[in-house]
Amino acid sequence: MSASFRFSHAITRKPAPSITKGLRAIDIGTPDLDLMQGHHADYIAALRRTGAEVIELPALNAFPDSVFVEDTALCLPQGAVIMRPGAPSRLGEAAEMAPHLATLYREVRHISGADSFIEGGDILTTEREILVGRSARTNAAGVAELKTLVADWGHTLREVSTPPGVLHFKTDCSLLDGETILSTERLAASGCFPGYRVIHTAEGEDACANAIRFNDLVIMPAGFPKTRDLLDKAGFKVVEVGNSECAKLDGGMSCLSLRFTPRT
């Protein structure tokens, strides 16, 4: 069973009106939210094909950003970990997610400390190991009590490098399976990825480098032909989903989902 990219569930939250307030790095435009909410249905529609339980949350128009409900958690086979988001009109959405998650899950850790600040954006798990990359929404505090709490569960954790104004480490990086990860130059040299096989985004395409592996397919953000058709040689199964109104937010793939299969 390959941990990381093979998956029983998937926890998803609709889209609420007030994202159209959502947190963004640079404004390029108001998400169109039918349109947004039409690209979530098909989002959904292809964890579905995987033949995977998707939980969908009400939507919640008192935090504008929960859609990205990959920021709230990190869901590991032997437990979750509850995160404290580094943007401070989020903070109440890790409290929203826990209870979900304790019905799911034997335990469920928090991150507890009034300076550590992680977001799962920022998380990328891998057979081996948990990269986790520094950014302005997660600290060398939330990283150190991470790595406190997945200890005794056998994981490995290592602190990574984000670009300089790259929101999330996994803006530019995704995992395809065991050894392979899409990434964008910028990431990959680096030199965060030694001993995986890496594939870079195609020149131009480094929007679609947040792609998720879920089971059978590879499900990335519609309008990368370049980069699909470097992935599709490689011989992955992918999906296009439509992403131009999350992109607006800084969202993509992984950020819709919490992927998991719990030990229960």
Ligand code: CIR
Given for the second form:
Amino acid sequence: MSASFRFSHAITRKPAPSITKGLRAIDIGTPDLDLMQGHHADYIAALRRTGAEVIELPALNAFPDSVFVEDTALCLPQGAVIMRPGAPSRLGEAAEMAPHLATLYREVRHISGADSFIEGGDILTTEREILVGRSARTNAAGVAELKTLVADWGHTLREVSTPPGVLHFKTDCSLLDGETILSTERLAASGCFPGYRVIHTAEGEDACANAIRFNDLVIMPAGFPKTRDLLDKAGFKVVEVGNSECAKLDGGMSCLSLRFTPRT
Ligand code: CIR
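Now that the form predicted on its own has been shown, please provide the structure of the form predicted together with the ligand.
Once more the chain from above appears, this time first in line as the rest of the complex follows.
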């Protein structure tokens, strides 16, 4: 049982030149497209190193944030659910993803309520449950609709909170294995991980909480040596990938892919 971190497939989307207009909470500089493309290629190479098939979708210049494909869907073994992003400029990205998932899954469901908003970055799937953080992008109606949509697939959903000022729930945490979560202290302090083993990001390194466990690897942003050491010592096989450009747009390792094993 490791469906929450062992995957046969990933989907990514190339960054578009319009990435310079991507959403950001604070402007700390314009992302450099060339550098981002290099980091993106390294990220895809790391995913492929695990033996997974990576489907690379073409850039979508009409959607500046479309490289962050995670926000468009939730991929589960039984099927996929297309999200309704809470950022108005990102709503159309979900429709762009739907046909690709329809070729890979027998069943694709949709968050459809006009008042429902939910982004994949707020969803952490573990072996035992789906945690969804309410945030500025994910509201109660979105969470309730997702809960109903996944119930007959056998999934239990638990609503939690994303800390104020934090973009997504997974900005501050990642799944490391069936029972272990990497989390900032500020998120873990909310008590949202009862029964899990929690490894805290090292002091001053909250910005690396968004990592991914993908098959045998933990892929984390480069430049956080104390947390990297903690993960090494805990026995994880860590790969670092540059994230300086995505970080300017509040993006990290999970945002850049959908990870799944489709049941066809
Ligand atoms: C946004 O604000 O929507 C993008 N600039 C960043 C999205 C990051 N996605 C993620 O954490 N899943």
